[in-house]
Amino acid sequence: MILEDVLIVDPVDGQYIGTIEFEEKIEGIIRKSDVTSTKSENILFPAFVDPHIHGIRGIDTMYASKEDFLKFKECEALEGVWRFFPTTVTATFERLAQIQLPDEPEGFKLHVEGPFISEKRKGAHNAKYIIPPVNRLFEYVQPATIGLITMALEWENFEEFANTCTESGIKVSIGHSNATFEQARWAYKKGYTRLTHFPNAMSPLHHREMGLVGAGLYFDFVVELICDGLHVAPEFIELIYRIKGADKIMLVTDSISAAGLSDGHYMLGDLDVYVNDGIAKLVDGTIAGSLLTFSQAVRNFHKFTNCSLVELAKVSSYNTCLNLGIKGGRICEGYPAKFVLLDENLQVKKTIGF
C-alpha cells in the first residue's frame, strides 16, 4: 500500500511532506520536502497509545468479557489508539483473577492500579481493599498478562515487590502515593522513574516539603498526564510542559465506562459514580476518572501548550512506547505500519493498519 504526499510527523525525524510504502511494516519512505506549517488536511501521526484507561462507552475493564474487550479495542481505534492497557481499580485478588483478556497477536496487557496504594491518596478507589504489596498477587493474575502496575512508594516492602515486577517484565509506576520528597529521590536513583497521572493523588508541593509532586518536577521522572483541563488546570499543564519538556510526558485518558455516553449513574469497580455536566464524581465529590477521549487529549495538549506537532507525536505515542518497551510510535522504515490521519484541526480522519 502507498500513502502519497502527506504531512508526515515523526518524533525523531521531524515533519515533512512524503510518500510511504507499507504492508504490515513500513517498507520505504520518500521524503519530498521539509515544512514548518501545521496547516494540512492530511497529517500523518504514529498511532496513539493509551496506557491508562478504565473504560469507554459502557465497557469497564473490571466487568468486561473477552468480546467486550474486542469492542473496547474498536472504540479506541476510532480515537486513533492502536495500543491501550485496560486498567483495573483496587479490588481483591479474587476479583482481579476474574478478568479474562482475549488472545490477540499484539496482545492485551493490564495496567493494575491498586490495591497497593496509599489510603490517604486513594482518590476514587475503595479503601477497604488496599493492602501492602505482596507476591501473592501473581497466584491470581499471571505476570504475563500485566504490563504496568501502579503502587505507592512509601510501603515498607516497595523495593522488594518492585524488583519482582521488574524481573517479571512488568513496568512499575509510582502513584496514589503520599511519599516524601526524599523517598521520591531514593526511588528515582533506584530507577523507578515513572509517575501515574501526575500530579493527581500525590503528596503535594510545599516550599518546605516538596512532596512527590515537587519531586516529579525536580527530577527527570516520566509522567502520565490527564489533559482534560479538569484533573489538571490548563496553566499547570503548560507549566509541566515548560519544566519537563515533551520528552518526559505521556498522555493518558484515565477514562471510565461513562466516556462517550450521557450524564447518569455508573460504576467504577464497586463504587457508585455520578456524571453531571460531563464530570464524573463519587457521592463524596471525589473526581472519579475522566470522560476524556484520547483524540481530545491530543487536541487539548496542543491547545494548552502550543507545542509543535513533533512534540505532540512524542507525548501521544513515542514516549509511551519507549517507556513500556513497545516497538511503535515512529514513522520510520521497519516500524509497524500503524498510523492515524488527522485534519488541520487534529480531528481523526482515518486510522490505518489497525
Given for the second form:
2 protein chains.
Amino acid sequence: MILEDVLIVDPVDGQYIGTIEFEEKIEGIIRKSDVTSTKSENILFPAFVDPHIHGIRGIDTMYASKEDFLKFKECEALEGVWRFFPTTVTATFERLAQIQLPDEPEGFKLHVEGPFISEKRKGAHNAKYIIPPVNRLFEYVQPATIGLITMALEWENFEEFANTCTESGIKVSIGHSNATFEQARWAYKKGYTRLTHFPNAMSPLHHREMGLVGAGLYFDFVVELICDGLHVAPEFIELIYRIKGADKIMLVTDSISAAGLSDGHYMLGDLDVYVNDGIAKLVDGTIAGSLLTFSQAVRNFHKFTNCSLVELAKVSSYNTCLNLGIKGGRICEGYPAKFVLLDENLQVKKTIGF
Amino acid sequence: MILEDVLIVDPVDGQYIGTIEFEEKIEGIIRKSDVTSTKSENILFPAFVDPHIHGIRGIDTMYASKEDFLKFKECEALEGVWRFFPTTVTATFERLAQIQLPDEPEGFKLHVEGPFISEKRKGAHNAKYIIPPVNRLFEYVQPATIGLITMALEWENFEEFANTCTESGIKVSIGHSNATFEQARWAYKKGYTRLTHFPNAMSPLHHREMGLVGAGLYFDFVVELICDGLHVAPEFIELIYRIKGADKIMLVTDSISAAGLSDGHYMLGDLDVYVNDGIAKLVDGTIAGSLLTFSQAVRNFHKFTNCSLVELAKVSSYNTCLNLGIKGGRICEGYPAKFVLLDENLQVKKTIGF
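The form predicted together with another copy of the chain is what I need now, so please give it after the form predicted alone.
Once more the chain from above appears, this time first in line as the rest of the complex follows.
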C-alpha cells in the first residue's frame, strides 16, 4: 500500500512531506521536502501506545471477558491507540487470577497497579487489599501476561521482588508511593527509573524533603503523565516539559470504564465511582482515574506545552515503546506499519494498519 | 590604585586576566587574556550585596544603635559584603520607629519584613503584630529609609499599598504569603516579580494548586535564596538554578544576631531563639533565620550548582543591584570600585574599596 504526500512525523527523522510504501512493515519512504509548518490536513503519526488504562466505554480490565478485551482494542483503535496495557486495580490475587486475556501472540499484556502500593498514597485503590510485594502473585497471574507493575519503592523487600520482575521481563514502575527523596535517589541509581502517573499519588515536593515529586523533577526519571488538565494543572504539565524535556514523558489516559460514556455511577474494581461534569470521584472526593481519551491527551499536551509535532510523537508512542521494549513508535523502514492520520487540529481521521 | 594580573569576574564581560586602575570609581581596565579555568589565587569579584539580613555577631536590626549599625557594616565587610539591607521583623509601628539608622548618605536602607504578612506563613514572625497593609507605617518609618518591603500579596488592599510603595521608591517583595497560583499570576503580570526567601514561608507546590512555590518556578520571578543547605535542600537549590537560571537568583543570608557566635539563647525581635548545632529555632521547632555568612552562601551555591564564576557574580551582587537600582555589581569602567578578592577556594582574602 502507498500513502502519498503526507506530513510524516517521526521522533528521530523529524517531520517532512513524504510518500510511504508498506505492507505489514514499512517497506520504503521517499522524503520529498522538509516542512516547518505543523498545519496539514494529513499528518501521519506512529500509532499511539497507552501503557496505563483501566477501561473505556463500559469495559473494565477487572471485569472484562476475552471478548470484552477485543472490544477494548476496537475502542482504542478509534483513538489511534495501537498497543495498550489493560490496567488492574489493587485486589486479591484470587481476583486478579480471574482476568482472562485473549489468546493473541502480541499485545494485551497487563499493567498490574497494586496491590504492592503505599496505603498513604493509595489514591482510588482499596486499602484493604494492599500487601507487601510477594512472589506468590505469579502463582495467580503468569509473569508472561504482565508487561508492567506499579509498586511503592519503600517496601522492605522492594529490591528482591523488583529483581524477580526484571528477570521475568516485567518492567517495574514506581508509583502510589510515599518514598523519601533519598529512597528515590537509591531507586534511580539502581535503575528503577520509571514513575507511574507523575506527580499524582506520591510524596509531594517540600523544600527540605523533596519527596518523590522532587526526585521526579531532579533526576532523569521517565514519567507517565495524565494530561486531562484535572489530575495535574496545565501549567505543571508545561513546567514538567520544560524541566525534563519531551524525551522523558509518556502520555497515559489512566481512564476508567466511564470514559466515553455519560455522567453517572460506575465501579473501579470494587469501589463506587461517581462521574459528575466529566470528573470521576470516590465518595470521599478522591479523583478516581480519568475520563480522558488518548487523542485528547495528545491534543491537551500540545496545547499546554506548545511542543513540536516531533516531540508529540515522542510522548505519545516512541518513549513508551523504548521504555517497554516494543518495536514501534517510528515511521521508518522495517518498523511495523501502524499509523494514525491526524487532521490539522490533531483530530484522528483514521488509523492505518490495525 | 592598581591591581595587576588578577582574574577579573564580571557578570556581563565575563572572566579574564586583567589589570585594573581605580580610585573611588573604576578608571580603566586592561584585558590581557581570557581564561576558562576557575582556579586562581586572586579572583576579583564585584563586592557582594545582601538584601536580607537581620543581624550578625550579636547585632540585631531591631535592637541596634547607630554605632551598632557601623559595627554591622564592619562585620559585613569581612564577608565581602559592601551593601546590605538591615532587616526588621514583624513588630508594632512604634517598635519599628525606634530603629535609628546612621546618618549616611548611601547604604543602610531597611528591608521591612512584615507586619503585612500572612499568619498562615508567618515562619518565625510574631503573629500578634501581623496586620493588613496600611500607609500609617510611613508616619513611623520614613519611606526614604526603606529600600525593600516584604509582604503577603493576598491582602485585599495589596495593590493600593504596593503602588504607594513603588511611588515612594520602595521595592515590593512578595513573601510570607499563602497566595494561590492565580493570585501569583496576577501579581507577576502587574509587575510584582520579586519573591522573598523562595521557597520558604510560602504556599507549597501541589500538582493541582501550584501555590506560590509553583508560581516562582513557572513564572520569571526573581527570587531570594537562603543557601545554607538547611532552609532549602541542596538539590532543590540546584533544581531552581536549572529551571530559572542564574539571572533570576539573588543570594541572601537571612542571618540573625547569633550568626558568627556560638550555640545558645538569642532573641529575634521579641521571640526566643535557641541555637543548637548551628541551627536556630523557635521553641516550637520553626527555623528562625539562619546563621549563614554571605561568603559561605556564595561557596555553597557554587558547590550545590557547579555554576560558573560569572554566574556566581550575578547571584551574589549584580542581580540584586539591578533589582534594587544600585549602581554596582560590575567590574567595568565608571562603576564604584568595590571589590572582594577571593582565593581558589572562594574564601575572602580581602575587600577593596570599602
